[in-house]
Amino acid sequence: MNSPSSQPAPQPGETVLYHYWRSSSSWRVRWALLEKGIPFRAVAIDLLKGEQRSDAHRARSPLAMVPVLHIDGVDLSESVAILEYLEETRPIPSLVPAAAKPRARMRQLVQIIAADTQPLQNLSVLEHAERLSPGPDTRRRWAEHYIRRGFDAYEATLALPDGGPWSGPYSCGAALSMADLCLIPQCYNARRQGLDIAACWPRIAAIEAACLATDSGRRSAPEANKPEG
């Protein structure tokens, strides 16, 4: 992939996506649209060189944040938002559970991870602790402690009475969700920290292998997206 700078700008009717390598957030969305057969361009933004704060990337996003995916002539930003949009506008495959109950248990699912865990562990998050907290081993211990505490929460949603587990290998059943998309870049994250997923939230361990087995799991996994050089 070539640097945002050297790419056209999106044509009409394109779909686009700015994304970086290596953040969850943005291979939630890759995933969504590999799974749905949604035809995208991939311009990778690199955060390490902050490339996310530049002014074009900017109007984008106001954030500053990755992934914007640009659809149907709009950009978008925050992931969640942009899975919403795309189960809306192109519903099959779904990525959502049909009847209220376990729709309304999968979104809780996916803000365990969304909204609670995972934006703990941003690059501008950790950058901030380190401020706070200058040493070697901050930005290790922070991500770890949030991670710990978001797969306790996780598992034990997933063993509530009325809400799971359901039956099938995923987060809610038989089907792939938004819930596995936000779960499973968070597997990654907690691996990178030296995380033990499989002696500590087996049931997790257990979605991630089923989900790391399909097709646009592993084709929107990282390594499947690192740019070249």
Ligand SMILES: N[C@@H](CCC(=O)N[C@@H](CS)C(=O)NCC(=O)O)C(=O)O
Given for the second form:
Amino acid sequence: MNSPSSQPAPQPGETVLYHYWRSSSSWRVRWALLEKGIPFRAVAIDLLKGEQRSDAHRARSPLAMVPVLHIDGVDLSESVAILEYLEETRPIPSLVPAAAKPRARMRQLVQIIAADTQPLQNLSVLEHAERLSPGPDTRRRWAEHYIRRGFDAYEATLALPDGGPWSGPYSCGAALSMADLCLIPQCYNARRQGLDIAACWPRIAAIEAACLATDSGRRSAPEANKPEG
Ligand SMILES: N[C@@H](CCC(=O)N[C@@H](CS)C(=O)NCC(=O)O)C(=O)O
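After the form predicted on its own, can we look at the form predicted together with this ligand?
So here's everything in the complex, that chain up top.
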């Protein structure tokens, strides 16, 4: 992918995703766009080069983060807000359960990952943890602690006896949902930290296998979106 400075500004009516191939929050949005069949142009923001902190990107994202989705003439950041917007404006295929109780349960799962796990182990947090406690293992130990806490809660929530035992194949039953779009990128992060998902969280491992067997899951995955060179 080209650098952001060499990319043209969004054209009227165009949908543009500013993302980073390994960013789990970016993967959530790439996945929703592909699942819903929304055409988009991808612009890579290289987090390792600090491109997220450029003036041009800060103008799109006040927190200087990816993803940002330019759609319907506005720049949206915060991946869960983006998923909700896509669901409200392009509801088919739906990524939320129809009934209120399963929908609330799905949002609970989304928040376990998006609010209480991923933000505690993203790049800027790990860098800060290492500044406070320098050492070769600080980042890994910090990330592992919060991923374990989040996945333990996710796995236990799946076991709640809502309408009978969880039977999969996805987080909320027979249909892919926003919860899966948050969970699977977090599994990718967990593996990068050396965690054995199948050994510790069998339900999560089964959901991951089912999700990665979908066409949109495979096409949105980091390795399918790695920049050339
Ligand atoms: N709550 C935000 C989190 C976004 C986020 O953490 N993005 C990370 C990549 S996954 C980022 O841009 N990090 C850049 C940095 O920490 O400097 C969302 O859901 O979109």
